[in-house]
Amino acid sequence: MKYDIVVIGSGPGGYIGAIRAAQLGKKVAIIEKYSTLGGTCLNVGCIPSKALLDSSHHYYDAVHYFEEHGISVENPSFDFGKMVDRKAKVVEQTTGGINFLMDKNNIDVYEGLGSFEDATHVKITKKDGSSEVIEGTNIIIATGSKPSTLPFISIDKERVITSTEALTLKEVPKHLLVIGGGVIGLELGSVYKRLGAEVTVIEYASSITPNMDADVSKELQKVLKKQGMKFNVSHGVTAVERKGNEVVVKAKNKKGEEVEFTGDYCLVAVGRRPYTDGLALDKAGVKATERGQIEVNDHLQTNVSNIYAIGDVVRGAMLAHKAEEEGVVVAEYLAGQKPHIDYNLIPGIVYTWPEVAAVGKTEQELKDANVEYKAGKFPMRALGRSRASGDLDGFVKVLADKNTDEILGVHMVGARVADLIMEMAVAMEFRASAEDIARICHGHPTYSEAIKEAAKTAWDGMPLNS
């Protein structure tokens, strides 16, 4: 079979790129190694983790907050098996939806491992060992990423686990050790902390979420610590040993002293690596770095003119929504359009509670670039909506150019900020000023009023409600 576009990988980047290409009149095929479509995000990442986060959040609220709302629930309990089953159903429904979209858009789906025969032919090896070859005028690599580890850590997938196994445990850990204080570690740590586990985070950097704004990291650590999570920053892990049903993690603190942590499970959440295993890139002549990251130009085109790469296998943040945008960009570019992505305006989100969200530059990045800026910060607890719901933690911070007032970065911690951040992403896409946002009427009472107040503080230094 010959296609206009062959997509290898059916994660958010791959399936969205395939759909957009089909919408624009291209004959499209998509190749997926696994039996379900949707990639890491839908199967063992974004979607299942949010399902467990929501379930555990409901239970946590029942234990800690229902009483103050006048709701009596005697001895709240949970069925962990049912939580996991619900998560599985959510995943099944979501991945099934991708099958529907493939049919709707007349996209041919091939199950098997895709590997290059040359620059235009892809071999599909099926589970039974049989294979077939299809041809693509253009090929899009969208094979995503896999969890990273450290060279000295042996992932046994039983007690020493990655995020994949953490989503399918048969029990709630008594003491979960989390190596890595980034998004994945904090989200999954939150799930099990809410369900009664002791959770200890061990982070090499001097703060959790080290790539986010320093104020955000500080606030999030304070709130999660209040919830009972333990943090050990500036700790470099040196060894992980399993002893029966116990795991011992050894690390050196900032003084160089060796310390030990013991738990019954250890989640290794030190990031992800591009996944290009089995692609046979060399047969197509595609260049990749030693880490497996594929090199692309501004059009996401590799060094081989008809082959493109998107998502976690290329530079930039490993985020599902970034991959989706890149899939659309490549499809539209191949259809003769002139799409664009502003990588500065891709939001970053942490789905703890309170949530964390950011878009644009951090304060440190502005300082490093010698940009003159002003900052406006407004606390969530000053909002009537926050007091009504009891979600008092967090703030909104707006960074604006000192001379032009253009918004350069926005950083939030609070209830529903994962959704609120998009107001500022849109505003920044149109190069809004802090005054612009301050003068827009925001509904009352809403969490979004914190955005208006923070923008006003950045603009003229005079918030109305604090």
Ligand SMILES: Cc1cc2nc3c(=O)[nH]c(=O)nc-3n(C[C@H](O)[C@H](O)[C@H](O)COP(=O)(O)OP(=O)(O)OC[C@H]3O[C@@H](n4cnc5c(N)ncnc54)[C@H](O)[C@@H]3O)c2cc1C
Contents of the next structure:
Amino acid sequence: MKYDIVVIGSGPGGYIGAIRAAQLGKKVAIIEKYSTLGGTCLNVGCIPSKALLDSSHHYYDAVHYFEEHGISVENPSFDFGKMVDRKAKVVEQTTGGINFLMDKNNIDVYEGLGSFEDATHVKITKKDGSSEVIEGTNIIIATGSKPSTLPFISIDKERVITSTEALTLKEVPKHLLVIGGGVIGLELGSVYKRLGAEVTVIEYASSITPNMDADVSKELQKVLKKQGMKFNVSHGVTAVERKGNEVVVKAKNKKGEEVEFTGDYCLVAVGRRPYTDGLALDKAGVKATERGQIEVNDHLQTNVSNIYAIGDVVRGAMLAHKAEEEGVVVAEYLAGQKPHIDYNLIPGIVYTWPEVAAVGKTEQELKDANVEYKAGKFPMRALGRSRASGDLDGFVKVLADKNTDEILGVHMVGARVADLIMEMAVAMEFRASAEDIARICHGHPTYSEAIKEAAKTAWDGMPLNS
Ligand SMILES: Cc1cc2nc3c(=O)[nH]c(=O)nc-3n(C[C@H](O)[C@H](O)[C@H](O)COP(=O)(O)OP(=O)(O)OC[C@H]3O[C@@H](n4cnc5c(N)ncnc54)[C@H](O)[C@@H]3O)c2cc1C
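What about the form predicted together with the ligand, after the form predicted alone?
Then the entire complex follows, led off by the chain already shown.
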């Protein structure tokens, strides 16, 4: 079979790229080595983690907050098996939806491991060992990423686990040790903390979510600590040992002293690595870095002119929405259009509660670039909406250019900020000033009023409600 475009990998990058290419009249095939489509995001990432976060959030509220609202539930309890089954159903429905979309767009789906024969031919090796070769004028590599680990840690997938296993545990850990205070560690740590586990986070950097704005990391750590999570920042893990049903993690603290943590499960959440195993990149002559990251130019084109790469397997944030945008961009580029992505405006979100969301530059980035800026910060607790719901933690911080008032970065911690952040991504795409946002009428009472107030504070230094 010969196609205009062959996509390898069916995650958010691959399947969205395939759909966009088909919409633009291309004959498209997609190859996926697993029997379900959707990649990391739908199967073992975004969707299952959010399903468990939502379920555990309901339970946590029933235990801790219903009473305050005058609702009595005697001894709230949960059936963990049911929770995990619900998550599996959500995943099934969502991945099933991708099959429907492939059909709708006349995209041929091949199940099996895709590997290059040369720059235009891809061999598909199926589970039963049989194989076939298809041809693509253009090929898009969208093979994503896998959890990474530290060289001295052996992941046994039972007690020393990655995010994949943490989404399918049979029991709630008594004491979950989390190596890595990044997004995945904090989200999955939150799930089990809410369900009653003791959760200890061990982080190498001097703060959790080290790539986010320092104010945000500080606030998030404060709030999660209030919820009972324990944090050990500036701790470099040196060893992880399984002893029966226990796991012992050894680490060196800031003073160079060795400390030990003992739990019954250890989640290794130290990041993800680009995944190109089995692709036989060399047969097509495609270059990758030592880490396996495929090198691409501004058009996401590899060093082989008809082969493109998108998503987690290339540079940039390992996020589903970034992969999707890149899928669209490559499809449109191959159809002769001139698409473009503003990488500065890819929102970053943490689905803890309160949520965290950010777009644009952090204060540190502005300082490093010698940009003169002003900051406006507004606390969530000053909002009527926050008092009504009881979600008082967090803030919105708007960073604007000191001379032009253009918004350069927005950082939020609070209820539903994962959804609120898009107001500011849109504003920044249109190069709005802080004054523009301060002058837009925001619905009352809403959490979005904190954005208006923070923007006003950045603009003229005078919030109205605090
Ligand atoms: C626990 C967790 C939570 C997350 N939560 C979020 C979130 O809330 N929001 C967010 O934006 N991101 C989140 N992410 C990250 C997100 O899942 C990834 O950024 C996204 O899935 C990357 O998409 P992709 O298309 O590049 O690759 P992937 O989704 O990794 O898909 C790649 C696909 O390619 C297939 N494949 C690989 N090699 C071959 C081959 N040789 N032949 C055939 N098929 C192959 C793989 O099986 C896989 O299905 C989360 C990740 C994890 C682990």
